[in-house]
Structure formats: C-alpha cells, structure tokens
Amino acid sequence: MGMMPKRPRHRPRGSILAAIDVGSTKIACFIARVEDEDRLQPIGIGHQLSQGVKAGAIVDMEAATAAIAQAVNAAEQMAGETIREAMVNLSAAHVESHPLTVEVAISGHQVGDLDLRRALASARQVERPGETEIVHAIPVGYAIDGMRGIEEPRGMFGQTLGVQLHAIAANAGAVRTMGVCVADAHLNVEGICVGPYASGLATLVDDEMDLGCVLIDMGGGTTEIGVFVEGVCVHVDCVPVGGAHVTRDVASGLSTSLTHAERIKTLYGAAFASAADERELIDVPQIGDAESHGPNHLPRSFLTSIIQPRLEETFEMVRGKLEASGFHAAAGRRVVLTGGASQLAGVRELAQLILDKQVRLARPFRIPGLAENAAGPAFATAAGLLRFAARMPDDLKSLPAAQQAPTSLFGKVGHWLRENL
C-alpha cells in the first residue's frame, strides 16, 4: 500500500480570498489574489470607523452589519471583484484557550485524514462549561501506540492515534452574532480565526514562532495575547483595556472632547516623560467653551502622566495573564508589539520594563504589497485574516468536510451556521 498524499496546504493560483477584522474602533475588509503558493497579491482595501462594537463585542448588530457592508464595499470597489464569502476574525475577549488530549483506535490502518477527523469529534465531546463552542483545535504534537514526538502521522501505522491539541473554545452565542451580522452584509463566513493568532502570522518571523515568542496586539477596545513555540500557537487571552481607554483618559484628564483627546494623543502622546516636556506646552480646546475663549495651554509632561499609568496597568494585566497561562517561561524573552495602539512614543520601552522581556514593534511584513496606509500595525489582524486563509495551517477545523458542502450561498451560510454553532 503506497504512501498516503498530504492534502493540499496552499489555494490554487489566481484564486481570490477575503478577509474582514471586526474591531472596536475600525473595520477593515481586505481582498487578495493568490499569486503562488507563498505570495499574495493585495488588489482591494477597505476601512470604516467601527460601529456597533465595544471591547470586541458586537453590541448592536444593524450597526455593526452597515460598517462591515461598507468596508466592503469599499474593498470590492477597489479590488474590481464581487466577494462571496470572507474570513472573519473573532476577538479573544470572547474565547478560552486550554491544551486538550485525544486518543482514536487506528487498528493497525494508514493514518488518514478521516482518523484526525475522528480525533477532532471526540474532541467536540470532551464537556465544556457554559455555551461554548470549538472554533480552533491546533495540533501541537501527534502520537501513535503511545510514542510522542511524531510531526506527521499521516501515512504511519499503529493501533492508537493521540493528538495533543491547543483547543481555543468561543462563545457560541458571540460566534452566531458574528455569522448572521456578516450574513446580513450578504457574506458568507468561509471560516473564523481569533484576533492574535491571525496577527501572529501576519507580524512573527519564522524563528520567533519556533523558539517561542509572545504576541501583544493592542487595538482599541482589547489588548490581544498570542503566544507561539515550535511553529504552533499554542496560548491566546485578552485584556479588556485599549486605545480607546487612553483616550477617555485623556479625554477626562484634560476636559476635552473625546475627538480633541485622540487628536492630541496621537501627536503628542508617549509613554515615558522626557525633561523636555514639563517645558512644551500643547493646546487643549475645552469642552463646551465658545471658541473666542481660546484653548487651553498645558505641558506636555501633563499628558504623558495621564497617559503612562494606563499603558502600565495594560502590561501588568497582561504580564499576569501571562504567569497565571503557565507559558510564562515557554513563550521565551521575545516579545511582539502590534496593533493601532501600540504605535505611541515609549510603548516598546515601557513593555520592555514591565514584562522584562525584548520587545519589537511589528507590522504585516508577511504580505507585502499592501499600501502605506493598510501596512501598519492597525492592520495585522485583516492581513493574518488573508495568510490563514491562502495556507490552511494544520487545524483539525480546516480538514476538508466529510461531505459535499452546499454551494447556494445561503445554503453555505446555513451550512456554515450548523458546522460551527
């Protein structure tokens, strides 16, 4: 009996794929065409200010579907291409991430896609606590009659199969949100990948994925945790504290309007006051005053010190998450900044002196093409959304379907909607 064919891990040439981050603060929606089997060619773009979402949850649905047609839309618009479907990030405010083991009876056959597919179902059985649902279930490790270390079991023989597993759990009813929000934009969901792993594949070199690293992607409403050893991600948690928080902060800090409070923290914000600062004074236009009264001034040293306590109590937080996940030490000393948020002035330094780890900041190498403004960190997760979707990583999710998926759009989202929810 001949060996065994892997099943195809790259989208044939020429095929388009889409991807939609859901955000707190944006919504990007990004189209591609395969190029081969490593390069995607970025051919439409589209971002809109978020509404309807908070803290990574969707909190009005009609809004939320408006934002996410006009992303779009405005990507389709571009790109010179009707979508049909889409992959669709989940925030990990909304998903619990713990290792889980199974063991199938392989009775002495070949290792077969449909034997992981079996591994994968009694996963689904192992119980849960609440509404929860599996969205990933990434192998970490295979083993066959009891021997461990295996890193392909496809084609072997044995009597038992074991798969160790990083199973990431979401709430079902955050998962049917999404669905129906992306449904009613006329989409289908091609499939759902949580915010720091995708941002993970967009920002980590291959060495930081092997020798472990941690990814701190930091977006408006959540600060997103990823951590990667040995090529597999294999922890993701949530902080539920942002850009957006800062900004209230300096918003009430300064008494000004929360526009104004953005604008300032973006030109003049860090999180490490320099001696220069107590010196230069910004303009701070006060909430309700006529314009004739004029602004008012402060130092900038001022803001910094509204600015610092919060950026330090986000990588506290998250260094906590970190201890208490046990892959504290794994995860190795590297770490990995992205996200909108983690562009002010001293971020790197002040992650660096929290989490006493090295600290890089990250943009989206792993697509190039992608234009000046859709290359920044603000975009890791949409262009992680696309690499997902052109290489079909190793997730026992992503295995092909037992049978024949329906090919009516609607027929492919109730499809979608009873494989997933």
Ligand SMILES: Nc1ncnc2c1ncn2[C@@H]1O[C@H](COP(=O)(O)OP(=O)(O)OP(=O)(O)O)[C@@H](O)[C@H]1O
The other form holds:
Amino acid sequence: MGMMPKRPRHRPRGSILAAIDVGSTKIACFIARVEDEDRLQPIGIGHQLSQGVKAGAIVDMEAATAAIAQAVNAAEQMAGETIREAMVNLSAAHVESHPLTVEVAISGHQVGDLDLRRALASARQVERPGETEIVHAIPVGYAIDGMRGIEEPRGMFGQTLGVQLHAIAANAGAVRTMGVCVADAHLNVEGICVGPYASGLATLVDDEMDLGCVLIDMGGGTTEIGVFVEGVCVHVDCVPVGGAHVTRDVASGLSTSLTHAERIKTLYGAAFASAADERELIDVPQIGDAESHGPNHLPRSFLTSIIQPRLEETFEMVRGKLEASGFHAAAGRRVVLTGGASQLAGVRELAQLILDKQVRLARPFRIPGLAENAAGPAFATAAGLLRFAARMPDDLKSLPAAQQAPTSLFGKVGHWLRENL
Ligand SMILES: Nc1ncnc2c1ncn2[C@@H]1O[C@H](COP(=O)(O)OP(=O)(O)OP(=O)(O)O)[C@@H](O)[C@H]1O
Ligand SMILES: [Mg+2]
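Please move on to the form predicted in complex with the named molecule, as the form predicted alone is already shown.
After this comes the whole thing, all chains and molecules, with the earlier chain placed first.
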C-alpha cells in the first residue's frame, strides 16, 4: 500500500487573501494574490494610526472599528478589489501558551487526515480554566503506540495516535470583541493568528526556524515573544511594554509633548550610550512656552539616559519570560528583532548584551514586492498573517467539522484544522 496523499498546503493560484494587523500604534491591512506555492503578490496596502487599542487590547470598540475600516478601505482601493474576509492577529497579551498531549484510538487502521482532525478536535475538549478558547493547536510531534519521534504519521498503522501540541488559548472575550469590531467594518474574521507567530512566519529564515530562535516583535504597546524550534512555533509570550512607554518616558524626562518626544526619539534616540552622545546637542521644544523661550539644548547623552533603562528593563523581562518558559535552551543562540520599535538605534547591541544571544534585525522579507513604506519591521505581523493565510488549503473549509467540536463564532475549528493538517 502506498503513502497517503498529503493534503495540499497552499491556496490555489489566483486566490485573493487579506490580513489585518490591529496594533497599538497602527492598523495595517494587506491584500495579496496567490501567485503559486509560497509566492504572494501584494496588491493592496492600507495603514492607519491606530485608535482605541492599548497594549494590544481593544479599549474603545467604535474607535478601533473606524480605524480598521479606514485601513481596509485604503487597501481595497489600491487593490481594486473588495474583500469579504481577513486573517486577523491577536496580541500575545491575550493568550496563554502551553504544551498539550492528546491521544485518539486508531484501532489498527492506517492513520489518515480524519484521525489527525479528531486528535486536534479533542484538544478543544480539554478542561480549561475560565473563559478561554484554543486559537492554535500546533502539532509539535507524534507518537504511535507510545513510540515518539514520528514526524509524519499519515499512512502508518497502530492502536493509538498521540499528538504533542503547542496549544495557544486565548481570552474568549478578547476574541469576540475583535470579531465584532472587524464585523462592524463589514468583514468576516477568516481566522486568527497570534502576533509573534505571524511575525516569525514573515521574518525568519528556514535555518532560524529549524535550529531554534527567539523572535521578539517590539511594538508600540507590547513586546511579543515567539520561540521557534524545528520549524514549529513552540511558545509565545508577551511583555506589556513597548515603544509608546519609551516615548512617554522621553516626554516626561524632557518636559515636552508626546508628539515632540516621538520625533526626538526616532531622530536622536538610542538604546545604548556612545561616546559621541556627550558632545552632541539636541533641540527640545518645551511644553507651553514655544514662543516665549528659545529652544532648549540638551546633550544627546541625556536622552539616551532616559531611554536606555526602559529598554534594559524590557529585555530583562523578556529574558525572565524565556527562562520561565522552559524553552530558553531549546531556543538556541539566535534572537531576531522586528516591530517598529526595533528601529531605535542601538537596540540590537543592547539586546545582545542582556539576552546573551546573537541578535539580528529583521523586516518581513517573505512577502517580496511590498512598497518601501510597507516593508519595514512594523509590518512583520501583517505580512506574516498573509503567509499564514496562504498556507491554509481552501478546501478544508468545506470538509465536515470533526465530531463534538463545538460550533463557534468564527469557525475557529476549521481554522486551526486548516492550519495544522
Ligand atoms: N525609527 C524609529 N525609531 C525608534 N522607534 C520607532 C521608529 N519607528 C517607529 N518606532 C516606534 O515603533 C512603535 C510602533 O511599532 P509597531 O508599529 O510595530 O507597533 P504596533 O504593532 O502598532 O503595536 P503592538 O504590536 O504593541 O500592538 C512606536 O512606539 C514607535 O515609536
Ligand atoms: Mg505589533
């Protein structure tokens, strides 16, 4: 008997995919056409200052909905296409990541897609505390009759199939709130992908995915962590501190407005002191006295002394999360930084020092052909969502749902099955 045919892993050529990254700083909508296999052609890009989102959480639905709708409209106009559904990110601030093993009986027959589907569906039945639901059930490894290390069980025989999963459970309320905002912007949530998982899909090279690597997405309201080992996302986590905190520190430290602080930070800010900082002077407009006094000159080193402690603290928190996760060693020696806040001068050097790993800055290289203004590190999540969407075969949606799987608002069962089969 031959091998069971593998389910196609990509959307058909010509399909149109859409992704929405609801960030704390900006909301981005990417629309792309599937060229072939893993090749996507971006055809519409819209981005928009975020409203109603703080630290990855929606805090004002009406404002968030309006900003989502604007980003989507801009992308649709550029694409000349109307989209009906989109892949949407969920901040790692709303999720909990844990390993989970499930078993199903296969009673001597050959393992097929249905068995894998049953195994994944049973992950949903596992008792979980409070109001949470599984958004990802990522197979990390398989065992048949207790024999572990099986990489592709389809076609094999045995009595019991065990699947080791990386389960990511989300706060159910946060998922629903997001779904309603997107629905109010006249779109369906096609599926959900946790932020750092998506960002990793857009920025990591195969070797990094395979050999082990920590992805750190430095956003405005959060710093999100994804650990990848042997090609699989094995852990996600989040630190509730981001670039907006740095901007606030600068505003209060220099007694200037948030707008000026943001500009001063991006123009002159650094995470790491250099000798030249002492000599260089920067202009700081003061709050409220713009006309009465001339600009205030300060050494650049003073600005660095405001920024550096916040970033040190952030990377120390990341290190603490990694140590607590148990994946610190498995994650290898490599760290990849992305996200808008990774663009601050000296961030790579500081991360290297505190995390004691090799650190690289990354942009979303996996979706070539993005215009310059949408190809920066702030767009890693949006680009990764497209890639995540592309890998899901279209046809699985039409397959009957696995037994017992509860019906849910967005058909998430279909979503994580499509992702994982
Ligand atoms: N050139 C730059 N230098 C330093 N910081 C920058 C630069 N450009 C953008 N940032 C910072 O990046 C942050 C926004 O990053 P990003 O767009 O990735 O956030 P987000 O995805 O909207 O937020 P989150 O992921 O936390 O929800 C802001 O705090 C901004 O100050
Ligand atoms: Mg982000």
